[in-house]
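Just the one chain here, laid out as structure tokens, in the form predicted alone.
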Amino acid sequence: MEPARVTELPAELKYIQYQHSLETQYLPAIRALISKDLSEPYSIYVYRYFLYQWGHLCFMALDPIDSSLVGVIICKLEMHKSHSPSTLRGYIAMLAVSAPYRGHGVATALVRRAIDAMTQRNADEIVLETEETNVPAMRLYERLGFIRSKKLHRYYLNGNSAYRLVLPLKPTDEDAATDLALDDTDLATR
């Protein structure tokens, strides 16, 4: 039985970024609460790979009162050569929020926390999948800019399709290139 929703947040969540010397208290609950969630099961090593390389681009949202979990957002960034250049792209790799707490912002506050240390962090883009039914996401992420750059057919385990979604931080050589273009129009119009 799902636990109750919550109708009004105990008090103000307290956010914080991940550190090592919180593995013992809290990883087991982050497993839990992403399993939960998200329909790929990860072993103890895909979550120990992005804590330890990249747990200051992590965040989770703890209840005031007793310190539990109720969100976490775990991320990476680095480079990525597809591109010519090559992009420091920035990776939304699990998003979670207990049922209970959903609704109240706690989501689109641990992705604004991701955005902006990527964004510190000089980052050109940042990218994630999500299932293609899982329409509380998309609008979440299409809310915060992020844009669908590609459909990934049976992408998921339980063969389900997902999108690609995009967050340009940066300005593409595509955008500089339409941008001179402009400037010659607008020079040949005076």
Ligand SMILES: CC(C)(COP(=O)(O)OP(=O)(O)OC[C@H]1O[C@@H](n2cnc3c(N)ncnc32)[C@H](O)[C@@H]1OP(=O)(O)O)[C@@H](O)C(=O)NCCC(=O)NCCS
Given for the second form:
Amino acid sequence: MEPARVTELPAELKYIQYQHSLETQYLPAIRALISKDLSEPYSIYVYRYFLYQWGHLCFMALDPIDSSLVGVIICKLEMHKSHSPSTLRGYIAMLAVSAPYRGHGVATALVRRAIDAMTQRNADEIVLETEETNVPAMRLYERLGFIRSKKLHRYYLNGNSAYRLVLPLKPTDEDAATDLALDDTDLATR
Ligand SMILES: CC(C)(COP(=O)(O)OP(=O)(O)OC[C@H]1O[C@@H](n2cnc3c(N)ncnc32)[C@H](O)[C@@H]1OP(=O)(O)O)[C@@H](O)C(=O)NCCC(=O)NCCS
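Could I see the form predicted together with the named molecule next, after the form predicted alone?
In what comes next, the whole complex appears, and the chain from above leads the way.
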């Protein structure tokens, strides 16, 4: 049976950045939390791929009393040279919050931390995929400014389709053109 939902968070949760010294203590709980709800089963190597290289882009929400895992976000940040110009792209690979703690802004706080960390490292954009039927995830990301860039038909093993969402972090050429046009309007009205 699912544990009861909490109507209020017990106290301020602790938000911490992952580090390798925490692997034994938290990796089993991270795997359990993520594999519980996501449609794709990931092997331990997938977790290590992300955590060994980009542990600094993984954040955990912990219960302040017993330090148990309440939520986690796992990301990566890579240069895509095939793009013109080259793009430093952040990617949110996994996000999960323990069921009883949902609806209290825990995922929002984790995503904000990941966005800040990738912005500080000069990312041009952040992308992710989420199932089109995942209303809480779509709502949370769109509220944070992510936009739908593509529909991916039958993207998941379960046959469900996904949306690719993108959060641009830098002004694009189009923005610059709009700014110029606005400058012109400004001049014309002076
Ligand atoms: C998606 C998930 C991470 C959200 O975690 P959370 O801590 O509850 O998220 P938040 O409280 O920060 O925000 C969730 C938003 O969805 C809304 N929401 C929550 N449950 C909802 C539901 N069943 N239907 C519609 N909206 C819902 C919340 O009200 C909130 O939006 P609002 O602030 O505009 O009201 C969590 O549901 C989860 O772990 N799901 C399973 C794993 C998963 O789907 N991960 C995402 C893969 S991309």
